[in-house]
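First comes one chain, alone, set out as structure tokens in the form predicted alone.
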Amino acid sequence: MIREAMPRWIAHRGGGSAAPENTLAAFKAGLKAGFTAFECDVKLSADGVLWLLHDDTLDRTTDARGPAAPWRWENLQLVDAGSWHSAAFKGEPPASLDQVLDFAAQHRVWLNLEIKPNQGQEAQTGEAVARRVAQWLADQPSAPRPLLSSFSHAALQAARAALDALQSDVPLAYLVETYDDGVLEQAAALGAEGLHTDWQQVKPAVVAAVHARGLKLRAYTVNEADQARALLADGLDGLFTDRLDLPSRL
């Protein structure tokens, strides 16, 4: 495996389309495919455990139904988060953030942890993720520093405040659907390391503008070789992909 100080290729939701998203099985699939960088979504359970889920509800990626926010971790561990993908992953449980951090420590891989708050929990979740990651990094000083990102400006503000209070240098990235000068200014004001946006927003002038502010630019979700080739030629710093075979196709 080729290891980079800041990897360009990032496995989306752990293992892209190769395994059920946001599970340990997904991370294992990504690692097996040669990835050294992984993105996943982090939210709070009803009893304060940080765990992985993209949606506000359990419907799409588990055998349970309804909003995720009321569920306690002890009950979430009994949910099947694998069968929706394929029979091979039947019974795969959701992953906790601590399990993913253990995986990162064991395999020395880089994480992009997207803060994905339940409604009304933006600041609470941002602070909780920042504090847990700062604590973990203090215990694992030689591990690659995770990057915290979010669409929620409030979550990133809370994460920034917590990191500053702890004097922790965990980096942040502002995640947006649409690029304009305003979001670049917001990212800079947050003290962010990077800006993440839809790949269709990326043009050479956008790359130049982001780099001129000293930020990295990464794009989601890039699943075609021609797209990836053009974006890298434009100077993009990182690509999130569902296609674990994509790097080998360039």
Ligand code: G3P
Contents of the next structure:
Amino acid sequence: MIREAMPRWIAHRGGGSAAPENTLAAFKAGLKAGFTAFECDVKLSADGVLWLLHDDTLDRTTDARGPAAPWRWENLQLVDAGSWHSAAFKGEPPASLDQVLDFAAQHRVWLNLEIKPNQGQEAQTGEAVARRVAQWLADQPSAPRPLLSSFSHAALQAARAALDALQSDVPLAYLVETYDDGVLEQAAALGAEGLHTDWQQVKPAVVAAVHARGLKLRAYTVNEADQARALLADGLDGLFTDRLDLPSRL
Ligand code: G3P
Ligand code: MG
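Given the form predicted alone, state the structure of the form predicted in complex with SN-glycerol-3-phosphate.
Every component of the complex follows; first up is the chain already shown.
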């Protein structure tokens, strides 16, 4: 059974800026560039399908408009989530979580599934992601374990409860925009394995405090070689990047 830690370099939103975020094309671009770990943003469609989108609306990253929450998966599959990026990706559909899990199983790579709920669906989405991943891991016992994260404490609490009920060993990470000692208490209360935060929050004393609690520290979104070098020298455990060329530039 593979129990190695999540790799240090994580492709942000599947493939960083190389391809349209949160699509299968993005994951393929990340894989081609040599990445073995991928972050993406997961929410629920109106009919209960888990799928990938960062924003609350479809406006920025698709050819559709308006809030994402009312859309059913059968219609979401038909939107163009690629043209906004570049003509080469015209017609690329949004990805479902199941498609991404298939990709992970096929290529034996790590996922960091960021639970990004529609407003008011925090607990429901956290529980749904946890249940789906627990079931997938039961079917794929030797696959690298996905890491679930969220800015939503409620989503992570619901994920924790579902995982405990299923006795499933899926790691959680608490995402915070700003660091203070209180977030360590919250992460520990969730039984999290890590804390994820903005790279500008990371200082040697923060790394030391997080590690002293037995937690990993990962930072988003690191797009400059100098930043990456300094953060890794400070002892950071992982970084999310939009620059697929960055690991080769260190
Ligand atoms: O999960 C790390 C990072 O993706 C969090 O920020 O806004 O890019 O989802 P965001
Ligand atoms: Mg994200």
